[in-house]
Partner chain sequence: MPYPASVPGDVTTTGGFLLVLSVVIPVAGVLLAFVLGGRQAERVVLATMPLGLVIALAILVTLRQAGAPLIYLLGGWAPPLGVALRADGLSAVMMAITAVVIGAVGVFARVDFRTPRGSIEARAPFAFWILLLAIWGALNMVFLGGDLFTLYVALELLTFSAVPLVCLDGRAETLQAALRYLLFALLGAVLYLVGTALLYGSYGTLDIVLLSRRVHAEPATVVAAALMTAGLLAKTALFPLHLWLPPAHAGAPAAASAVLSGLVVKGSFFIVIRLWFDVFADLPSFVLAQLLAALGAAAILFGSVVALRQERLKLLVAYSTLAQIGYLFLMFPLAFDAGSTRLASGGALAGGLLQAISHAAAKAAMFMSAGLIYAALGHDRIVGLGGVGRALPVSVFAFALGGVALVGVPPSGAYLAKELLLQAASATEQWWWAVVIQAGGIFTSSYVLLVLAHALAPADASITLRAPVGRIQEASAAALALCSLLLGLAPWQAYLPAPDGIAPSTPALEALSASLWPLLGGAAVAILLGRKGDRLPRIPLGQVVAATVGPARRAALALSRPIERIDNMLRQWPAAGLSLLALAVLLGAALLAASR
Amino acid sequence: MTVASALEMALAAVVLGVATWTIAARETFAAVVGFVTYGLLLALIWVRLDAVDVALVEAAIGGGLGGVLLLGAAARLRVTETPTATERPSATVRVGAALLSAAVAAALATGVILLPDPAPTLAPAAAANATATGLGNPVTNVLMAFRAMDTMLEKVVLLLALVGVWSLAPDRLWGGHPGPRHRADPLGTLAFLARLLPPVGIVVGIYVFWTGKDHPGGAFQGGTILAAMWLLVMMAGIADAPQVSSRRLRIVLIAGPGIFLAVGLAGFAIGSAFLAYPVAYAKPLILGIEVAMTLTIAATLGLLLAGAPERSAGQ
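Would you pass me the chain only, in the form predicted in complex with its partner chain?
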């Protein structure tokens, strides 16, 4: 056994341990803390699997925004913990669930082990067609060119999730500000952090987005970092969440998929195909779409975390 494979096993063991804790912990809050560390460690696995783009996503979502979302909810729902826990299913059910889950996991593991060797791959095809876009990051090529439809629809999914979250608002607060009003504590640590970190974070976010054309990174990763910075400013009470009725906000929220769609339709009109880019303009077009998508993602993720409108305008 080489040092490297020992390391992989250790990593897998630690990750599995945290995952078990996340499921087994009695208190939800503790479980969620476990989940945050799990997300952190997962980034290591993704690097080990040579998928740095995914590692970036995992670090930004699993270790960052996802943690904020779940920890906040766990804190809010703490009072419901004991009454709901009493609805725990009987031991028979739990044993049954354990057995069946284990069976499914075993079947899945068997499937993975028995995957054919040599593995089929589209890497050569992706490499051969990379010239069509002029971008060096193969994952960006897949997301923005070869499977652009998925990416466009995924942005619509994000938007619909936001519509879903907003639709939970009480009627009379429609159009108001999402989430609770965070009071600013001008001398507080948080306010200090919220002034210091965002400039750095915005630079990092833009860098991660920009480097994504040729190296790991991209619109989603960059957008997530920007969203986190915005959220920090909101949580510190420095800036309030915008009203959901704001027209400007809504334009930002649809800019990504909107421009994607427009460019796609332009490809139609020029005569090649929907979502096809003319080779000469492929790179600037893709980057243009990605700029809009980064902004849209940042705004959408920030608002998804802020929640449904809870205060009418000016409150």
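Same protein, the form predicted on its own this time rather than the form predicted in complex with its partner chain?
We keep it simple here and write out only the one chain, dropping partners and molecules.
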């Protein structure tokens, strides 16, 4: 056994242990910490599998923004956590859950074992036509060309999730500011970091987006970094969350899927089908879509974590 194999087995064992802890933890905060740790460990596994693009997304969403969102939810549920922690499911429920989990694991294992060898794949076809878009990153090439419909619908789902969060606001506060108005110590550490990190983070976010056309990165990763910088500024009280009724904000929110859909419909006229890019303009069109998607992702993720409107205009 090589050193690399031993490290991989140790990492797999730690991931399984953290996953078990996350499920078994009785306290919400402990479960959230386990989930964040699990996401960061998964990012290491994806790096080991040479899937750096997936690792960046997992670290940013699973270990970053997703963890912050769950911590906020845990804080709101703290009042009800004590009586809930004293409750224990019956033996029948626990046995049933264990059997169901084992059945799902067995079904997945059977599916993997019964896969044909070699497994069916479209990788050769994708590789043979990769030069048509002019993109050097095969992941971005697949997402924006061969799976463009999935990529567009992912942004639509993200936008619908935000609408769902906003719908939790009382009618009298609809159109107001999401979340509370944060007021941190202007001379404190948070305010210092909120002034120091965003200029660097914005440059890094733009770079991660731009390099995604040829190297690991892309719109989602870059947009997540921009969202994190925006949230840091809002948490420090340097800037307030915008009103959800702002016309400019709503234009940014629909820019990504809107431009994606417009280019897709134009494919009937300038290409041969929906979301068909003409070879001569494929790369500029894809970059234009990714610019809009980066802004939409940054705004949507930031507002998702800010929460539903809690203050009317002017508060």
